[in-house]
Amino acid sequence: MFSINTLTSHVLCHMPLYITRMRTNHFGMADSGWPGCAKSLKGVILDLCGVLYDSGEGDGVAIPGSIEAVKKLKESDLQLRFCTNETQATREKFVAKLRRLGFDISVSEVFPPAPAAIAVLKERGLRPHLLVHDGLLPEFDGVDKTNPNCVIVGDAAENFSYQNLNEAFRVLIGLEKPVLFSLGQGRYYKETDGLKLDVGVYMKALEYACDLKAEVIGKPSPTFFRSVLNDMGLKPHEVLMIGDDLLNDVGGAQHCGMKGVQVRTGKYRNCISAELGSFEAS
């Protein structure tokens, strides 16, 4: 069992996060050589929800010690970025919320899926039908949505009604070559009042109904992680990803060649991590 202090303790000594144990992930990459690799670190990527704060009523609440941890990272020689699958607000409003919670974070440091999705739409000449949270809709104001030829699904929360899901299904089933984009594929996340179903559950429903495979934009997509690495100007082995999701944060990072560690905050569930850890090591 390692603590985050194992990683450059002078930077992360206030981080209230704990690594479960180093494990071989589903992609066959082992975390051998840990913690010696910490000496070669030049950058850190942090997940947000469940790592720095718990979402919920109002702005949510900062996890104790997390504000100080971000401050110490920014005072260090390490580059810092924030990689999130947050899709309930535009990037600007999301960062404004984080700043109200006390975090010194700028818009340019935060990488959510929506801007990456818009870039893909423009590159491929696609017009989306949107099944997303109302708070995210302004992000797509400049996107042509007439006569949609694809569907984008995000964490729509209460908008995940039967009517809205069925409408997305009808768009997809009516296309000769249906295209489904999912802004992340998480199973659930934690809010202050408990666990909540995430976008991956509804993505799977549309995949099953339409007999197709969604294209994931966001974690754990290698393309998504590489866009963050490119912005940092660093190689994968020089960067550490810290998240609360064993598959999408840790596994996705390791698949790209980064080191990935899971924290014991947010959605962390000891029984699930132990089960996956045993499977991965077998």
The other form holds:
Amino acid sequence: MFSINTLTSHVLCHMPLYITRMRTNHFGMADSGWPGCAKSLKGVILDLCGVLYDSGEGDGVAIPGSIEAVKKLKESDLQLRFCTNETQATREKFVAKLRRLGFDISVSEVFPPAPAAIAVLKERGLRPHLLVHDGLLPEFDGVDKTNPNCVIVGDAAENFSYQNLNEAFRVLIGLEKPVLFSLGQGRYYKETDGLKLDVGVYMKALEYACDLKAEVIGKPSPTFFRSVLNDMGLKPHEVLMIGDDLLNDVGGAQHCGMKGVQVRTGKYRNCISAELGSFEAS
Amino acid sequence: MAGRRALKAVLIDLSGTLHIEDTAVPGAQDALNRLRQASVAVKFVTNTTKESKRILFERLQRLNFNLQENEIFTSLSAARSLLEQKQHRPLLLVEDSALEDFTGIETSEPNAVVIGLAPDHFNYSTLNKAFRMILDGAPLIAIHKARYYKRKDGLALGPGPFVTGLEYATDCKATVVGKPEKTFFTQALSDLGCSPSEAVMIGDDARDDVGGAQNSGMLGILVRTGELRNSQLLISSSAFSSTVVSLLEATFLATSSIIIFFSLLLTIFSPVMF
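So that was the form predicted alone. Now I'd like the form predicted together with its partner chain, please.
Full complex below, order starting with the chain above.
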């Protein structure tokens, strides 16, 4: 099984890696010889769900070898950050969950969309109508939600009822200048009991209903990746992004000039890679 | 505008044009009666998919509209014939009240997903079920892709947003059988013995009614009841202003009954003219 543990070993030994490459890779960085590029690596950004763990009942399940991999990375001289589109819980809560699963990880190393969204709201003087998971609500406790002039949609799961979607739709359709923020744009994710629809699906639904374009906060938004790079103090070509989502993790990172690698755990599906063109470095 | 023939058929939208839920649009019954006096065939075409043909007919009768059940053509009728053609066994995400238009179609071990206007089915777990079927290869059939519709308590999401969401999730395109698809309009005219250029569509949705009709070669008239919003006016003005002008030109060449029909429409339906 191709997991983050095997990848980490390869990265640390500066060995060629198995890469999944997108046909539309503008930067062509994945074409250059891997051994050389691996030597200039100074940092790694890891996705959480599908790379370190699979969500599901209770805390979910750590993917075999991932705990070890994170430990190895921390012992190395590579900078490490975690980038996630997790929006079912506050940052504090899901870091606590990951620690319970055995991961050595702290809040300041983790970059989810909600804090970034709150910063945007402040900057632009916006008051949100929230269509998010109940677990994320505390993140917005200090935010003025009266008389909303925008809508924020997150991975609301069971909260994606017709009624809740209709409410969000009515807020947007009633605004002079409707603004829709989507915390991520993923199509689906893997839970222990199968694949489930992600926030991107409902973002598209509201875009279609209201004839507008949503602003994505979170992966694969370049602004989002850049804020992580700034925190690390590194240039894009010095950083490797590892994720299970070809478009949002790998593609998004490559678009910013980082290297991207896809693990074959989580939502990875053989047929998708085949369509987009896989190859293995020699 | 040489080549624009005499008017032979009028297609009229139901929800938002003749009635809003259980209330008739004021004056609409009268307008229809006077239209019947002109020598044009009339059909009632609708994307309303919560209700079977029989229920629609009964409601229109109760609201004192003068029509026959066989003059009603719905996107449910269009969906059923597609299922029969391809011999699909559908997962029917349609309101219970619409199921009667699908009696006789096998639904066990479904291998296709049919989506209509079904708020009760648009919950997370049912949509996940449909999503997984489509990912495994089941075709997605949309009865229509209306963005929203008008309820008594305000606007409400139509099936369009959910179909769009599933298309995005699965990277597949739905087969749409309702307005504004061309086949819907041409199928509606097929038993009237006239071509699209001899027909006009009257409706309240610039994109689904007027836009769709014009795309299939018919003329379109937009009325100001129902869903119309200011922004739609701005978008559609250039699209049909020439249509209205050419139809008026045509009325001078056509029979006097048609001129009467139009002046009535102008007063009763208050269509938008530019």
